[in-house]
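There is one chain below, alone, in structure tokens, taken in the form predicted on its own.
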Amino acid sequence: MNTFKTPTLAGTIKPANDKSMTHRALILAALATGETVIVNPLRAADTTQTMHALQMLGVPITIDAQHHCIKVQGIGREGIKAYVEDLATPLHFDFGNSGTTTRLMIGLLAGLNVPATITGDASLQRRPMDRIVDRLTQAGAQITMTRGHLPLTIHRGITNGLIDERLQVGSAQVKTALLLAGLGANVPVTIVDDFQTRDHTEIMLATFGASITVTGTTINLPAQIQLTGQLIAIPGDISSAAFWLVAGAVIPESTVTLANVGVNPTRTGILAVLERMHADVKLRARHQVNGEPVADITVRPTANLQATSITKAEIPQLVDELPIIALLATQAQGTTEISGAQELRFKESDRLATVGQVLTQFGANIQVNDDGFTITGPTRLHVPEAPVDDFGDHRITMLIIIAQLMTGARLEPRATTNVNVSYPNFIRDLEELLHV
């Protein structure tokens, strides 16, 4: 990475395309019949895992780099099952670092009754899978795990004639896995989502032609669903945009515009937090694509940021943004309390511990609690005396880089390959905003 001379950010970029939506578009396209063209997908390490998994199930997928799209020739549930039945040996998947691929594919494979072994890298093997597997075994699946974690083996798919579940954790991955299990098994699904987790799956199912209904917090997906290939456009990912939203709000003389960002209400918790903290953030050019709200977001620095409180009810709407929000809180007047965020302990790293350690090295006044943080500001950050560990976590790496910018010092080179998990062009976008 280059060494930059000034931390001021200015310009317009389109942040990484939405990771959650790309995963879902690929899987639903495979279950559909006919061609789906996914325009502006996120082509990153995580979504590549999902694409390769579907190709192992016999789904033809091609990348059209010239037109920034992926073309999926959907073969439907029956086509996938027929392909797998002709294989000589059971499938073995290694999903690397992708928790989304893993959890969604567990649901899909259990629904399709596809025997398979699933593993991943050391980080993924530390992440809990019982929250999904327990639900699927209650529906008749036979799945063995390694103390609640990967590696796991699916011996038999679900056998129940329906899936009826109230979510026990605020996880859209669990919700989507159950919906995919129902689709794969061709049985009706009812899910009560009191957490109001991100609803990309529900919106996209409707786009593919499913007669899904959402009444309050209850989701109903009937059996006998036939999905049809579609043109799906993927907007920018607000979780990736979050790093620039925070940087633009605190780095003097900055003006950053993030173009074509998804602003689905189940994902915009960070915008609500920024508003409460009196940040200068404006949304323009609002429109909808495939049922998803999209906008351009402009952020400028604010001298009088105010502390806030984030409680358990908000966590599902901003869980991936909490590390960078913690950094923002170091620049706010007063004490910011973040609670109900135990889910951070089960990410690529224990993000409660890793965020606390990283920000402490930068001089932040941060206390790590069992379920969140207590952060008192404003604090002038300084360059750490010792090297800062990113714990192999892509969001921690990006957090460190933004924190370095905020010190006002020259940006020191560091390894950034793990940002390829979610934001391969992060450094390129940084250079563009810094005009280097």
Second form
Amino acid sequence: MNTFKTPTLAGTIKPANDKSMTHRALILAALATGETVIVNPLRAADTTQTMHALQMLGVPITIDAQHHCIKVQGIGREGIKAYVEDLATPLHFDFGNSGTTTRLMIGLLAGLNVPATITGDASLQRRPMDRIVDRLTQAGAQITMTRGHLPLTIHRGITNGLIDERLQVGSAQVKTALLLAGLGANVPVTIVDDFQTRDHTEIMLATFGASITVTGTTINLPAQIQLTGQLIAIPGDISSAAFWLVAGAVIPESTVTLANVGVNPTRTGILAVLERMHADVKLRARHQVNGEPVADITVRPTANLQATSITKAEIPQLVDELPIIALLATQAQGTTEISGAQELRFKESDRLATVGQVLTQFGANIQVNDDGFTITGPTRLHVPEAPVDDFGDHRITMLIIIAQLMTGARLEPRATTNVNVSYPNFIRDLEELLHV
Ligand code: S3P
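Beyond the form predicted on its own, can we have the form predicted together with ligand S3P?
Every component of the complex follows; first up is the chain already shown.
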């Protein structure tokens, strides 16, 4: 049994709005004709990268902060191509820390046949781009990379359709890049996604009027797609909610409600894990917005959390939540095995290594394996003796803060600016929920 002195978490918050959906809404709105109003977009460093990239392609975008929306005047593929042709100098993009912007924009630019160079920060330059570039090259694009990484240069776009593409890695970014390449080049795309990665792109394409079909694991996007501007409402991001789901499931006497969170089944692996671990989680007010399921989620602590196992098939549905799930496992009775999660090595940091290091400093019994973790609990976490490095990774920063809460000690001040990547109001939400 864990005996925490303080603090508890109580109240209702709206976690950060969905990052994946915001990137996609901006890009599809740019490719559409007419105005799109994106209500409750995530306004954070990553999505700002996508917004700026589209502005550099001539797409008029304005922020209406008072009404929590972004307005995009779609100019369509021809509008973007015409704008770029008139530019005096070649396009150069620096996408900072945003892997999603980079992967999606590589697809879009190669589809539109827009020559450009692309780079990013040190973390982004570590992340593999060959998983997208190789497919685009096979479809006729000419792209040079730096040993499979950024910086890269697009010299020429794709010339053929992307037919019978079977995803080799369980990556929604790869899937979306290929769909955007097809849209940009006005060629058909068929993709087999055996991994069931997040399907926001497919759902949103249908919302924008595309005749996309999904049969089993096969996605079919014909050529000649015309998208029309829409009103798109973005729900909360379950990957941001995840920090409170775990904190609320562990910290005694807490009751946390996360309002208006996206619960698309391709994203809710963490809810299945919480259920298997006997956590007290309830979904209410279920409804659909723009084809996406949404709900309010309430979590309360259980004294009786049980270990579980998470294997390869489940990873794409909870890939960004694995750091905080690892923390949860330290509080469960028994040994939790997480396997098939090699993809964590290619995130903003090598999250197998960084999660292992961070949780070890808090006293967790965690072993890092080639493709996951073995975690035995429950362990009473303690305040680390040495400073804890977040490796510049937003989700590791938030993990550290939730782990600090679980020690029951006063929160140690630390730099938190990199939460701006996905969850700018993380500290404000913490203050809202925290009762000492
Ligand atoms: C994302 C897909 C995932 C996820 C990332 C966002 C997306 O990456 O980790 O935070 O919006 O498509 P992969 O596609 O590389 O798994």
